[in-house]
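To begin, one chain is listed below as structure tokens, in the form predicted alone.
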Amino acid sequence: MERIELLKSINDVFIDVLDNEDIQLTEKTSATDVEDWDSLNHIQLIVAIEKKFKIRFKSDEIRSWQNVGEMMDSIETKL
């Protein structure tokens, strides 16, 4: 999967989980950049991404992410 397609797929998950059609993620986007991306929604986002891509993340991996690009790196290693 191309990186741009991956970003689009992740963006779609964020729109669905956070119920906000205006979300436009970039690789540099972090939780502070997205309204409603709090700790509770973070868990829901992770679960939704794991289901969409049929993968599982380790908790250390999740805690290490600083932005969407780092999340994408983890997804790519599992695909």
Second form
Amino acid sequence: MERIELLKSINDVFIDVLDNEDIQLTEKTSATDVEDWDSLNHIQLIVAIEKKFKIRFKSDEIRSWQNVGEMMDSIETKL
Amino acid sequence: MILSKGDNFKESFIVTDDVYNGFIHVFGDRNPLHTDEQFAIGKGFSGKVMHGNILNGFLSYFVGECLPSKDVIIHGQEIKFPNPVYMNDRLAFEAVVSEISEAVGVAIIKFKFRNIFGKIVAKGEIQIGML
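Switch from the form predicted alone to the form predicted in complex with the partner chain and give that structure.
Everything in the complex follows now, all chains and molecules, and the chain you saw is the first one.
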């Protein structure tokens, strides 16, 4: 999957989970940039992303992410 | 993680007078489908249809009291009611852990309620977080 395609897929998950059509993620986007991306919604986002890509994350890698790009790096290693 | 994929659970519930009346007393839903026998029969049912959301109460009990840990919280749930439940129906409840997200301490549990004829009266899934 191309990087841009992956970003769009993740963006779709964010729109769905956070119920916000205006979300436009970039690789530099972090939790502070997105309204409602709090700790509870973070859990919902991770569960939804795991489901969409049929992958599983480790808690350590989730904690290490600083932005969406790093999340994408993790996903790419599992596809 | 206290749950593993494939873990399964069974419980039995009865929609008693107390449960039914308690639900109406607390939430006030006196729609005639639930409270008027003749009205319900006129709509093609065999009697007063029990509120579907009574089963959500049983689900709450299941999550809060029947799992191997009390350190749990319901993040969300989906439920469908393909067949009616009537007063004093005995319901067999089956649940199985279908997915685990170790990284965020989440379990997805799929469940079904069946009546004594084996018909599914409710089914769905619950997302549970480990506290």
